[in-house]
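We begin with a single chain expressed as C-alpha cells, specifically the form predicted alone.
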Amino acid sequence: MGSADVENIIDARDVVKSFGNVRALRGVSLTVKRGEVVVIVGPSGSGKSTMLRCLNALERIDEGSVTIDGIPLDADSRHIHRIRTEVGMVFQSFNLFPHLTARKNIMLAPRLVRKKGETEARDEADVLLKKVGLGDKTDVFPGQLSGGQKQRVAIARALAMQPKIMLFDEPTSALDPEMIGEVLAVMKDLAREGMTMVVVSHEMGFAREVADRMLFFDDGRLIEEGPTAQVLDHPRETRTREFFRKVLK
C-alpha cells in the first residue's frame, strides 16, 4: 500500500476522538493534497492539535478512518509504524535529549529505525543543520542553544527521516518574538521545496504567505476551510469571523 498516484496524501473521515466525557473531536473530515501547505487555526481546545496528533496515531481515534498516502491508519502495527516514519512531527516543546548534541540528536532516530550506518547519518545531520542554518552547532548540545535554535534543531531531526508530510504543532508558541522569524522561515524554505505540511499556528503572517489553505476549528468541529487569502479576509461562517476580530485587530 502507498502509491504516488493518490492525489490526497492525507485523507481523514468522520473522525471522533474522546477524552473520558470530553469529546475533542466530533466528526472531522478532511483532506491534504500531495504538496499542499494546509494552516489550522481557531480557538484553545477547538481540537486542532488533536486532529494533527490523530493524523500519525499519537492519538487513536474512537471513530471514522484516517488514510496517509493510502496506508490506512489502522489497529496493524505495521501500518502505524510505516505513517510514522513518513511523517515528520514538531511541537510546541522541543523534546530534544538534553544529553545529546545537536547531531546526535539528529542521528538518532535514522541509525535506531532506519538501520542507517553511524558515517551516513552523520553526514546527513551536518546537512541538515546547515540548511536550517546551524552548520556551526553541531556539536552543541541543546542547553546552550537559544529557543529558536532548539526549534530549528527539532525540524531537522524531523526530517532526517525524510519524512513525506510535515505536521507543526503551534511550533512558535514557546518562543520569544525575535526568534519567531528564524523558525519560520526553515519552514517557509521547506514549503518552497514543495513538503506537504499541516500547519497549526496563530502566525497569520505566515500563512498568508505560505498556506494554500486554512482550516478554522471549533468546538471539535471543522467550521470553514478554503483558500486562505479568503477565509483570512472573507470568511463566510459568522464563528469564523468572530474569531478573526479578536486575533487580527
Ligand SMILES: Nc1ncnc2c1ncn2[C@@H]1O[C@H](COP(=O)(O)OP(=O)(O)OP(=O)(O)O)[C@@H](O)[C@H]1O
Contents of the next structure:
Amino acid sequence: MGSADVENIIDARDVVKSFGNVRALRGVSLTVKRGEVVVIVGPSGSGKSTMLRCLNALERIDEGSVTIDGIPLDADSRHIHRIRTEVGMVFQSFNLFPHLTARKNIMLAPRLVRKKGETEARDEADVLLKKVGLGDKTDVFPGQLSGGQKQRVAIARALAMQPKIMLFDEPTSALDPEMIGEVLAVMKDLAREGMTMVVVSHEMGFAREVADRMLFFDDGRLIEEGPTAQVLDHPRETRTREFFRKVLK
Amino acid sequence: MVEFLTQQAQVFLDIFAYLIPALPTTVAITITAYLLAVTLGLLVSLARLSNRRLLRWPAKTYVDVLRGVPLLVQIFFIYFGLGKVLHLGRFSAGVLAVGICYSAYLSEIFRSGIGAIEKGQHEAALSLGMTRFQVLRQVILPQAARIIVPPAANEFIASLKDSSLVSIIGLRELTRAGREYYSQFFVDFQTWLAVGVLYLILTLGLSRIVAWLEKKYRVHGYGVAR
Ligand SMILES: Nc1ncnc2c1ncn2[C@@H]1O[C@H](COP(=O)(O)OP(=O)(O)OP(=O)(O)O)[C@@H](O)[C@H]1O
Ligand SMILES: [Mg+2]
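Having seen the form predicted alone, could you give me the form predicted in complex with this ligand?
Below: every chain and molecule of the assembly, starting with the one above.
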C-alpha cells in the first residue's frame, strides 16, 4: 500500500453521495494518475466540491469506493488519517487560522501530525513562505493579509505536510481580479514540479496552460472528460457545449 | 461618640476574626466546583454539538433539568439523597452540587462559543491530518476563548456567591460562619454587614480580573478586520 507502483494515485468508483434527499453525486468514477493535473468544471450545484471532499473524507460516501495511493478510504480511522496527511486541500475561503501568524499556520500540522521539532518546522515554514512569495510575512496574522496573500499562505500550509496530492476547490473565486494571477502562478509552479493536482476552477486560461485533463460535471454526474484542449475546443456533449457558451461568452 | 465608635470597631474586629478563617473554605468550594463545572461543561457542550443523536439528546436533557431546578434543591438532593448512598461528606456534596449545576450554565456558554467558529476552520484542520482532539485544542478553543472567557468568568463570580447556599448543609464556609457568630452573640446587623463586605471584596476583586481577561483576549493579535 502507498507505493509508487499504483498507477492511479486517485481511484474513485461509482461514488454516490446524498444530503438528505439531495443527490449530490449519482455514481461518479474518476481516476487520476501520479503527477497529473486535472481540472473539474461544471455548473453550480453539480457536485464538484462534494467530489473533492469525498477524496479526503471530509464527506463520507454512501456507495462506491475511493482509493488514494493504494489506501482504501473506508471506515478505518487510521486509513482516513493517513489519507488526510497525504492529501492537501485548499479552500475557496482560505480558512487560515486567524489566531496564528502566517508562519505558525504553516508549522501547526507538521508539529502536531508529523511530530516535527520547533526549529525544523519553522525553517520549513520559512522556506515555503519564500516559495509562495511571502518571505516578509512570517509574523503577520491572517487578518492583515490580502485575499491573494491569504490563499498563498493556505497553499504553503497544505504543502508543509508534504502531500502527494493537492485538491483545490475554487481557490481564486473569492479573490479580487488583480489577485488571481499571483495565486495561479503559485499553482502553475506546483504543477510544473510534478504535483498531482485536482482543481475545481473556472479559470480557463489556467486550465489550458497546465491541466492534462478536463472533467465536466453536471447534476451529480461526470458528463465528459478528455484532454483539456479537446474538451474546451471540441466538446462532445451538448450540455458541455452549453456550459462553455455561458461561461466563456 | 468616640466610645461608641471604638466599641463598634471592636465588634467588627471580633466578627472579622471569626469569619476570616471560613474564607478559605468558600474559596476552595468555588474553585473546585468551578473546575468540575468547566470539565463537565466542556464535555456536555461537545456532546450537544455532536452529530450523533445518542450524545446530543442526553446532553440537552442534562442541561434542561439542571437549569430548571433551584440550586438549593440540587444541594439537598445531592447531600441527603445521593450523599447517603455514596457516603459523601459536606464538602464533596457541596462541591458536586455547585459544580454540576454550573456545568449546565457553562456548557451553554461553551456551546455558543464553539458553535460560532466557522465550519471551515474545522475542515481545514482535519484536512491537514489533525485529530479531533488536536483540532479542538489548537484551532477551535483558542478562537472560541475570545467569546467564552468573559461570560464564563462571570459565572465564576456567580458561583462564588451561590456557594453560600452550601451553608444549608452545615458546611462551615463564610455564610455558615456568619450564622454561627450570630447565634452565639446575637449581633445581626454587624454580622451580616461584615459577611456581605467579605463577599463584595471577593467579587469585586474577581471582576477586576475578568475585566483584565476581557481586554487581554480582545487585543490578542487577530482582532484586526479580516
Ligand atoms: N452539507 C450539505 N448539506 C446539504 N446539501 C449539500 C451540502 N453540501 C452540498 N450540498 C448540495 O449538494 C449539491 C452539490 O453541491 P456541491 O457543493 O458539491 O456543488 P458545486 O458543484 O461545488 O457547486 P458550486 O459551483 O456552487 O460550488 C448541491 O445541490 C448542494 O446544495
Ligand atoms: Mg463548490
